[in-house]
Amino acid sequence: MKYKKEKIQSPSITPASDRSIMLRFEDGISEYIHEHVYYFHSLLVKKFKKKIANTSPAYNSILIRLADGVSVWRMIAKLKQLFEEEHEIYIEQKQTVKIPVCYDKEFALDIDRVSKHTKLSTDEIIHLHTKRKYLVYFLGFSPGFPYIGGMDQKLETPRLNSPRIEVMQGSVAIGGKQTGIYPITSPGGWNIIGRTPLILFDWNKISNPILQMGARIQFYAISHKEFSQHQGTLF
């Protein structure tokens, strides 16, 4: 657990539509900004439960969609008042979750593309991808899809020119400076470098995803045999 008491720089607060408000913190992507997004996202949901329909946190912003009948301008006034206060920011220190990944060619459809772009061998790609501890900054794109930060810059690879119509559930991929996991079968344009046998999304628990914003994860390599043994296991 970590506590930090500080008077933060107030984010910009602007209408995003007649029913929504955008909070934008400092520019860029960093764990420092993430701590503020994480803390205030949790606080807003609790403090204004009856006034907020839903929220969409991102790397450095929070989109707030208001409940019916709530005035955008009155809500903006309340938010400005909130950010004038001094806050004791509480960040939960979570245990690192280890996720198995099979990097065999059968599952690593784009590892040659990543290798060509980065000038790294397959073994080097696997080594760099598994040695880091990552942070789930937020969820988006599709249900439960984690945007994961902290990847080694040497692995940075542009997304595919033409997205695939279908990317298999469990596919582990690289998109630009990020890595991620496709929790359900869906379209996608990231470079697929492996697949986890674990089921990381449960439609029966859609409001409480298995991998959540703020989670810490680390990948580790497994063989094709180990993949088969654990395939379909609910995380």
The other form holds:
Amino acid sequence: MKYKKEKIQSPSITPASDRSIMLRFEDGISEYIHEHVYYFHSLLVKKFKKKIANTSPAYNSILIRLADGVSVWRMIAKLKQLFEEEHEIYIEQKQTVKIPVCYDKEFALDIDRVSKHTKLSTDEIIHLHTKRKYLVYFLGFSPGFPYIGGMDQKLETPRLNSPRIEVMQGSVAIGGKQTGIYPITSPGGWNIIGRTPLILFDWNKISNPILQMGARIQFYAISHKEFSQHQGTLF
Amino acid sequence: MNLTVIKPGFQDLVQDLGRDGYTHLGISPTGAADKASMKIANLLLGNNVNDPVIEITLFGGSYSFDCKTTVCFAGSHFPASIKGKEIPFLKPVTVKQGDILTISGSTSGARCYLAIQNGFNVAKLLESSSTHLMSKSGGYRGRNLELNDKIPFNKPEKRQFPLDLKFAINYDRSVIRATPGLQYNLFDKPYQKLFFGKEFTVSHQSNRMGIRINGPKLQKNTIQDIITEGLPLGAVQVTGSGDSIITFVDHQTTGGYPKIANVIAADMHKVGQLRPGDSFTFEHITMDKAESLYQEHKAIFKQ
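Form predicted in complex with the partner chain, following the form predicted on its own:
Then the entire complex follows, led off by the chain already shown.
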């Protein structure tokens, strides 16, 4: 458990629409900003439970969609008040989640493209991709989709020119500077370099998903045989 | 007690008011595209406003009932009949066992709502019966209704229907009111003027995730991308190629396109009624005005 006590710089708080409010912290993407987003997101959800319908925390912002009947301006006043107080920021250090990935050609539809662009061999790509621990900044886009930071920039590869209509559930991919996993089958434009046999999004385990905001994850390579053994396993 | 699909429509979906509370997990709320009409259909039956209904888009199909009950239509007008007899909208209609309800193409906007006494009865997913198409979950098997599907409905009881209710909803789709969006200032004055002055036409590539609209090409005044952030319902996103998209009920929860404007809550039902080929303009509204319009809109349903 990390523990900090500091007077933080208040985020800018503006209406995003007549039913939503945007809180923006410093400009940029960093673990430091993430810690603020994480902490204040938890605090807001707890403190204003009845006034908030939905939230979307992101890299350096939190969008609050208001519950029926709550006024934007009155809520903004309440939020401003909250940020005038001093806050102790607690960050729970989470255990690293290990995620098996089969990088076999059968699943790694675009690994040759990544190889060509990065001038790295398949083995080097796998090595660099599995070496680091990554941070899940937040979930967004589609159910359970993690925005993951910390990929080795040697692996950076531009997105596909036109997105695929269907990317299979469990696909592990690289899109620009980011790496990600598709927890459900969905459209997608990232370079697919492997697939995990694990089910990472489950409607019945929604309260404690394995891929959640603030989680640390690390990939490890498995064979095709191991993939088959694990297939469909709930995390 | 079931409704059986004899012939499916273009897109028949079980919907309610949506699934709030999960956007932080990437799960959009979904729910009826035109929540005002959905509420009206329910209220006219004396139902709870959130009782599950069937949302019918562009054209309907044929449906049979295996038990006597009462239904009610609201929203855009779709000619509908039982045994060749046209049935009215905005009025409770009794259907008998074995009756076949036939619904044809809309003569006005994109959607109508078929409510049934005490609601359709599908398993709830995270407290909601709305269909979440992206994950193929919720509603009836997570998808559009198909041939021979049997949608269970709740048992009707003897009931006095509230016949004196009137709902002053504006369905005019030629003007959609919007507040400046989160990145309004990333667009220079001439582009802001184009946006709030020129006509837009709804593209055929629209769906419940987003309404694509063709109109003036818009360009932000910086080459820098914005950092991915939460998307409000009704946000008008401008893509890299300058096209505009209205963020709609099945939207992705976060996105990286700049948002020039945001449709006001009191006009979101109109967005649910936009159909391909419709032309309209955006009217600029201040946040204060939008809030008072929202309060007025809400009051319509409190009778």
